[in-house]
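Have a look below at one chain only, the form predicted alone, in structure tokens format.
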Amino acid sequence: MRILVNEEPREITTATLAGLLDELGYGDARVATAVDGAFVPASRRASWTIDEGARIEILAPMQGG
């Protein structure tokens, strides 16, 4: 299936946010995500389908100083 994540276009096999995450390595990472605009909750990710042309933001805390 074809979905944008962070506005690159990406080709997944998953149907779940949660295995979405796992096949894009990021496992049990502390994330925010959000898809089609809208926030998705830690606990809604394994029940969240994705579908063909869905937009997925991934934001991740960035450490600096």
The other form holds:
Amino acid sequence: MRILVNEEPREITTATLAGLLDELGYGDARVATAVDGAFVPASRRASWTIDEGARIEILAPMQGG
Amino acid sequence: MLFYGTELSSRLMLGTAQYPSPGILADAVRAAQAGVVTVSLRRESVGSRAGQAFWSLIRDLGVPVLPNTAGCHTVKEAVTTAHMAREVFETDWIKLEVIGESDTLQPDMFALVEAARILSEDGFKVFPYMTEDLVGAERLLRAGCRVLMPWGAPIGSGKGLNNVFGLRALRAHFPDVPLVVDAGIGLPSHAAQAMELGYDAVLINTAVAQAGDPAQMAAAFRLAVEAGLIARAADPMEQRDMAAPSTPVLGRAVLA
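Having seen the form predicted alone, can you show the form predicted in complex with its partner chain?
The complete assembly is shown below, putting the previous chain first.
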């Protein structure tokens, strides 16, 4: 299945958002996720099914003003 | 002065961006004795753990964090970013930025009010980055904000307080609302001026981060904020146009 992760095209084998984070090696990293512009809380990642062409954003803590 | 029920350990809020190194950032936060540090959320390339290292540095500093929605231009972007920040940073505080114009990074007050209403109804404690617009301030308070953060000048410009009259008017109209000058402060004297006007805190980033010696500049800002706070409490004298002799005239010798 082809999707976009942070605007980069990726071919993935997993069907869920939690699976995607594992597949990409985020493991237990502190990140927040959004799918097609909507926030998906960590508690819903395991049951969140990814569709073909989904736009996933994975954001991490960063310096800010 | 309470910010959403919390007494801050100092009136200096410090941004964490643009420092030469994480070590210098940590030194600056300590030298500033910052009451709050602002943080953000960004994409991180797969495999990079920069964000995780940054988060562990901030946690070790032990200063309360205020996540921002920097870079958002629409209500939807800002609201989604706020939700993501709440989960990552485990706080319902959010510095709400909705930018309306790219050259000045001027806040879009219309979108800001709408985003503030949505987030406040959802339990967020919103710190809105705003212009010094009096009517906009009233709308933000009605939308649920209990703190206001007017700009001093455009972000990163270092110009200080562009509209002292406007900032003074805000202070006079909302005597009980915590007010923070956010953005545009370039020098400790600007920060002292904001505090002398009766502002409750200032938020500084570029002026410290881009100084030749960020930790020393952070210390200077700490002193300036404290000086301004004490001066305000000491009730400054009124200005006048003409001179008034300070040495008594009575008893002056006639030597002409």
